[in-house]
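Okay, so here's just one chain, in structure tokens, the form predicted alone.
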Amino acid sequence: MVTCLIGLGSNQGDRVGNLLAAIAALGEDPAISLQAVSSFVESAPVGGPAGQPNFFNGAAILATSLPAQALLTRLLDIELRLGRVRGERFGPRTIDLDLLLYGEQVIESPTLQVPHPRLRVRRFVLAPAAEIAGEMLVPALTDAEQRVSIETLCARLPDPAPSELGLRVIMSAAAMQRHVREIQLSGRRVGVVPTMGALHSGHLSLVQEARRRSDYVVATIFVNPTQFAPHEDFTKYPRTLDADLSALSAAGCQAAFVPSAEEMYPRGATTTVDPPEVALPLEGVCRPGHFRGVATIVLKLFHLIPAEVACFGQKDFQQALVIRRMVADLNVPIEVVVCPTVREADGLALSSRNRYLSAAERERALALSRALRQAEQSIQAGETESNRIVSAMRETLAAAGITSIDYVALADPETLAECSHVEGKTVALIACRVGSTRLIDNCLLDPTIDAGSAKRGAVRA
């Protein structure tokens, strides 16, 4: 068996999906034993036509009994199966598989050169290769040269320009943990933004806040199965990975952790986190077990990404309280920052589930922000009776044709205990269905602040 190093690249279609499909195909080949796969690193295209998308590049170590030319043929067959069309030199491609090293052999033929000519000079080739094959030796091409390791070759290149290497996509839990430790050992402060993907401007505002509070930002994209009940929308929850990665890259996020369910919940895993009491009312009643899944996955992410700061959105108000309480109770050394809800110009709170709404349903959904704004105006006018405020909010929802209401509540913003009178800071919360789509929204109320005051977490259309 010969140990080989393979380079992978894609800048057309679902880029990371293409790389994963190529890796799966390599792993299914009986003549190939896949040993290790790097993270994927974004880079600008080099050469070829202008305007093509950025690449994601990676590397894999494999062992094979195939001769070098036969291995190259297998790689070309995989490219063909995955839709590679060879056109303009250095043009866009769904998948690009290169044989970088074949043991310590030097091969010069009309169809194959090993070591690959670009191995020594392209950081987008060397960076992922060094991650998994730093000690692998590159054979000398002439008698005057010496063998040199991948790691040494990578270190010899000048520091990359800011645009040369972009977002790093990591799928291995162990690699993610190791990467964050390396970042912190270099003296940089790490911020984390946990998400379930289908990103919108609200998520990206969390990335921006994490950038302000740290030197290196990791976003996570994981649709967590344990926080969905069997009748909920886990299977149809929107998954838009390539668009999400492009958005994170444009927002200045440095790394994305995109694990599989098997990576986060290995076979035999049974340990869960029992959430704090603030998880019991409201969502806790409507979605039993939901916050157990949330608390478990967030704590796992905090262990894998032991960041200094984590950013969450106020729209998931109860979730933020659960996480803050869990962090305090379990002495997790991380600062939890809750950022304001981001809204459309007409007041609709941004949500990944908004894409489920038809045009008519979206119009009806505006009643949530109207009801919250009505509650705000009522307390500014001197109303303190919670029942009257809640009743008016329900009437606003009903007038828009929203009748499937899980709750409309005024509660203490720290404990979520419902209050009979608004006497101090209070949170107004709504959960309802518009069509088949479940939406939540909230706003913070304070009767001591005048209507003309500027920043108050208010709902604005």
The other form holds:
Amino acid sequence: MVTCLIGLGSNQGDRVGNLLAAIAALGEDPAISLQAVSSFVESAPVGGPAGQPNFFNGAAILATSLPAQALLTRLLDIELRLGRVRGERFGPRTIDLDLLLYGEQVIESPTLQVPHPRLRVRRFVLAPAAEIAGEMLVPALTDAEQRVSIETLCARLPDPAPSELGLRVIMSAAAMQRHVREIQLSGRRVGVVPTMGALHSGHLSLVQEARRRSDYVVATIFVNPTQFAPHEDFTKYPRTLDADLSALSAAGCQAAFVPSAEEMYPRGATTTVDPPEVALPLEGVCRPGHFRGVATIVLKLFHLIPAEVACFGQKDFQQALVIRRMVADLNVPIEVVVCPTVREADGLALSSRNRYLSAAERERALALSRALRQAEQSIQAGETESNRIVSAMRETLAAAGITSIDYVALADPETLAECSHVEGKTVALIACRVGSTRLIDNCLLDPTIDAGSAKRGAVRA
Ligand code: AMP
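So that was the form predicted alone. Now I'd like the form predicted together with adenosine monophosphate (AMP), please.
So here's everything in the complex, that chain up top.
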């Protein structure tokens, strides 16, 4: 068996999807044993026609009994199967697979040169290769190059400095942990934004806040199976990885952690986090087991990405309380920041699930923010009886044809204990179904703030 290093690149179509498909194709080849895959790093194209999209590049180590030329043919086959059309040199491509190293062999033939002639002069090749194959690369370097670290060598190369590179996409838990450690050793503060993908401006506002509070932002995209009950929408939850990665890159996020379910829950993983008491009412009643799944995955993510700060949305009010409490109770050294809910101009809270709504359902869904606004207005007008406020909110929902209501509640914003009178700070929360889509929304109410100056928690249309 010969240990080989290959480089992968894509700047057409679903770029990360193409790289993952190529990795999968290599993994399926019985003559190839895949040993390690690097993260994928976005970088500007080098050479080729102007105006082409950025590439994602990565590297993989594999072991094979195939001769070098036969391995190269397999790589070309995979390129063809994944839709690569061989066009101009350095032009855009759906997938590009390069044989960088074939053991320590030096081959100079018209169709194959290893070590790859551009391995040492292009950061976008060397950086992902160095991540998984430091030792292997050394014989391919010149004597002078061998005397400096591969990181130093990367830094000397003409591509942009690492801080100017685009998004890094990491799939492996171990690589994620290693990467954050490196960032923190270089003196940078890390911010983390956990998400389930299908990103919208609400998620991106968390990235912005994390950028303000840290030097290096990692967003996580993972549709966590353990927080969905069997009858819930796990399988049909929207998955839009390609668009999500472009949005994160444009928002200035530096890394995305995109693990598989197997990576997060390897066979035999049975330990869970018993969530705090604040998880019991409201969502805890309607979605038994939900917060156990949330607390477990968030704690795991905090271990893999031991950031200085984590940003969550007020949109999931109870979730934010559960996480705050868990972090305090379990001494997790991370600052939890809760950011305001981002809404459409007409008041609808942005949610990944809004894309399930038909036009008519979307119109009906406006009743949630309308009911919250009414509650806000009525306490500003002096109403303190929770029963009356809740009844009026239910009527507003019913008037819009929303009859499947999980809860409408006024509660203490720290404990979520329901209150009979609105005297101090209170949170109004709604969970209901519009068609088959379950929506939640909430608003902080403060009877001590008069109508004119009310800002916090405001549900403006
Ligand atoms: P999700 O992808 O639904 O798990 O949400 C990931 C994070 O984004 C959570 O902290 C949510 O509270 C937050 N989030 C979701 N919708 C919004 C929104 N409209 N405004 C602000 N944050 C949001």
